[in-house]
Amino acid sequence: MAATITNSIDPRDIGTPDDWIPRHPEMVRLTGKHPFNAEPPLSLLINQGFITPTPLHYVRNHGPVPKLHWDTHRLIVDGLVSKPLNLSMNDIQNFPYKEFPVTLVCAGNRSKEQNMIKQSIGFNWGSGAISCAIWKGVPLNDILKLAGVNLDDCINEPRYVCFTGADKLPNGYYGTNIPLEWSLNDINDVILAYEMNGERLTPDHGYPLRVIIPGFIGDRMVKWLSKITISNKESDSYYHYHDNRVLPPEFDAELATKENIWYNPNYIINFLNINSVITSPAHNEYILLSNLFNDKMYTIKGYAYAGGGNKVIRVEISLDDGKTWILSKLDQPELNHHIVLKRGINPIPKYWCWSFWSLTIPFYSFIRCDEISVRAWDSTQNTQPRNLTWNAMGMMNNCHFRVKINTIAQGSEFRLVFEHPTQPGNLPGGWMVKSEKSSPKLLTFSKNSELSTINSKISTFTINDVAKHNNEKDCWIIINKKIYNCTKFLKKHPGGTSPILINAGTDVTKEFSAIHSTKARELLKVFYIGDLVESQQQKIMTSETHKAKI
């Protein structure tokens, strides 16, 4: 499907706070109906080339998109400044601007692979939580200088640039910060963007104003920017501390909270890490076994990126489980038109965009090959680890990306079928999904459980029974054919009441399984009230359908 902008509202957004925002129907949703967190299918993304069309750019939203207007939106600059500012969008648009391509990557890119080891707090992001767009905006440095901020302010104590968005969430407004030194350095190209790919920002991407911090994780780039505060302390936003951290693997969310680990500055994420992904062969792509014995060639392809402005210097492919590596051909479109590289007499090179790589090999190279793996290197000689390290938020996964090769009989033919580790969201498929040995049960009743006493007297309900309980005063949901009365839990839900109420009276198995940990599953026990059964009408329809097939 083409990546054209559509004026139609996706049916999945009807009844949610975002039912006014047009969205591309091909985007893979990771958190059910709401909030909107989505990535494009990997093949569709990579077919767009260097610049990602806006409708296919991945989206990370923590809650409802705020309805803001160009003519009334203001940017406040306050805190430790000598000249506080109150700027309109027209004021901001009249400043000198920069316009250049930047690749944004969610810190959760490839997090579903971590969730196959153990469920994290993170969503089931696939390898499409990456996009590249041309951003236009005023340099943050210019705004800060206008407010009377300079590097001398950082001599005696650290200073932070704290960003606050207009998206009000269950735990306050979304906010975060970056060091003032990074903001004031021109070569870092931090801008306040108001255009994306030649047009004003769309609602999902921060209209009318957002921060772009090249080389950083996407979650630092606050959308719907309403305030900049210069402070000698880090942002006080709940989300600055309880999001975008890589904790040691022995800490789950509960232990991290108990031991106050969220506030340990060692675990904050700012820069992207080195990463690479195989895009061709695509998941479930195949070649005929007979082709292995002729002179045909196959081109393996993919993308790579690094953080902090570092350059991807090489990408290597292994066909023998990492024993030997083959250097691929590297294509870096950024070098052709990135204005940052043309600045000054002795410019300090910074690289803000993804690279593409390819390796053409004979078909016979796949003989006795069980998997294809890839690793990238950056200009600081950092490379990807072979194996992933699990963390509570499922973030920054950059282990070797490995595509398995299976031999499958199809009639009289034999095929080599390629299999990626996972597919995004709740989409099925992936060799890691198949190899998951023991997925935790949604509910387990032990002999000591207080619920075990009612096992022999379990109530049963039909889908129509559950559908009647669909409001704030009477809220039921279905998960894996079990019914839960969540009415008393609504106000305690960390994500607010909206995500539950939008789905009240329906089956939320996919949405719940995609984003909740084992602990959350255990909490369900308190709200369990019975099992789902088919109504008489459903049984008749099922029976008739079965007869028709016979």
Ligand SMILES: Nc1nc2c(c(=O)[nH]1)N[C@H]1C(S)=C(S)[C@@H](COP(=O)(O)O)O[C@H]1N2
The other form holds:
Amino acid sequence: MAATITNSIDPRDIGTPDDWIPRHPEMVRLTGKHPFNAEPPLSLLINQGFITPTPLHYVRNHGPVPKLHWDTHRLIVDGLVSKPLNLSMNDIQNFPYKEFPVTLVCAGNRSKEQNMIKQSIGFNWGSGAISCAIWKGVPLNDILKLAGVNLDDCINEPRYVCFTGADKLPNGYYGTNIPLEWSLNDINDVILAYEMNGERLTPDHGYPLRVIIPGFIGDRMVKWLSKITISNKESDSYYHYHDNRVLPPEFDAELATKENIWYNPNYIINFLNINSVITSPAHNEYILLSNLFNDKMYTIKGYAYAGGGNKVIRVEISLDDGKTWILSKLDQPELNHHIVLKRGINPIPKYWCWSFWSLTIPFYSFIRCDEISVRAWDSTQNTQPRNLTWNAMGMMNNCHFRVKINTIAQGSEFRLVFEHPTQPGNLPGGWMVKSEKSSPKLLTFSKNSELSTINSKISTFTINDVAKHNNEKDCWIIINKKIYNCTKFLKKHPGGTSPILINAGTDVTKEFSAIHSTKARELLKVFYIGDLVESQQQKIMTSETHKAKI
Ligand code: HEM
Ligand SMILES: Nc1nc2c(c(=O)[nH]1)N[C@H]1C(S)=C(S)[C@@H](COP(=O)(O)O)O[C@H]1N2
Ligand SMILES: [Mo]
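So the form predicted alone is up there; where is the form predicted together with the named molecule?
First the chain shown before, then all remaining chains and molecules of the complex.
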């Protein structure tokens, strides 16, 4: 089975700090080789059903995975507590536990659509930054009570539960916080998890201990949890402020920094927002035009989720650009008793998992239909906006998910080919990607080429010259046939030194353009030192292949 191949090291991880972690070969890598940010191909994910097997669960790692051990790992609980704690993993495992399914979604889910409007700071998530696993762990409120924390503490001033991970990143440890009130209410099911799908956590998902906060964005669920601090101030982690925020669209990252709005409490994201995606038809799936004139039926399918414990109450499909909507059938496996394992409270007052929806229609419904769109509604009557609103981090995109239908002649047959808005990472395809290519304002390298025509004394290097500059003290890279010396930038790189060092001395065009914002592209120009030329030998080889072709 595809989902179980995990015992071997992927060749892409060799030479990176993660070369000890087995990973599923089909996961789509979104930030080059390292760090590991990956989503499963959408159809493969959906074919697994309600519970995602661990190797196919999406992964979001800001840096290298820390090497931690069950026997030596400790959890410190400190700050405004009457009894500070220092717990071993065995201590934690001996407390009463809860075990139940939770759908995790990265706030960046569907960010590639945002990037097609304008590149954000976020990289290109498709619609697979979502997965559902069974998590087992100790209720956070039990641990907090043991440390002597109680709700009365929140009466006079706010109280935050700050979480710190063991992953040391360029700007310090990954960390964030949630309000103490939320953590102390048993109904919210916040747990410190040590098992996923019946086994100990894997390194990528936070081994040996992580936070699970159902209904929240995945980003708050700190992995490799080493410390919990109760404070009257929010987490002091850089990432708590400079990540996982939705800024108003007029702010790009630079302006946000200039005007100091990263710290504005209005722009933090905690709950997930209502969202839905079409998974069938898949991208590039087709049906023969001749099928439209018989009685055959087609089932459109997809997933939907809501935030904060709200229930998805209906999902609708439009075949006429939102003029009319058809109610789909909703399947909520979370409600099955055999799936809710040990959650304490029954009947379920809060909904923590994705729903699946489907709509069976005759093939002929696709006649004169240009696109299929979907929107979901939650129990607060919230629904998705029709249009996308761009934001600097590219997060929380939940506009109507639209699949276009193209008629294509293939030999003697005509096909209706379905096209999703994007494909994850730098995979080609998607109707939004086409429209990006025709947009001249996104050709961010144009100024650079002007530079090379104005300056006639540009230095030139061959690929072999560049290859020699491949270490921490001397680090060159090639992007779009231009050479950059980024030695001085290594330590300042927001993505850490390792993504650049792994690629030092080589062509990183694909990786660089998949990850970086306009700001990063501007910054790159500072390090420009010359152009790439073919070596004599390469020239001979290319002209020979050319001759051979003739
Ligand atoms: C001089 C060359 C480079 C510059 C100026 C640069 C700049 C930046 C900047 C400004 C960011 C923050 C996000 C953004 O604004 O887009 C970033 C993040 C990042 N960069 Fe680079 N970068 C360079 C080279 C590279 C290379 C060669 C790679 C790997 C092939 C790489 C991988 C990454 C990764 C993985 C992140 C973090 C993404 C995340 O986890 O959010 N960078 N870089
Ligand atoms: N310590 C630590 N915790 C972390 C992260 C991280 O990079 N470091 N990434 C966060 C983000 S942005 C998400 S979406 C979830 C992803 O969890 P997963 O990789 O288990 O799917 O973990 C969160 N917890
Ligand atoms: Mo995330």
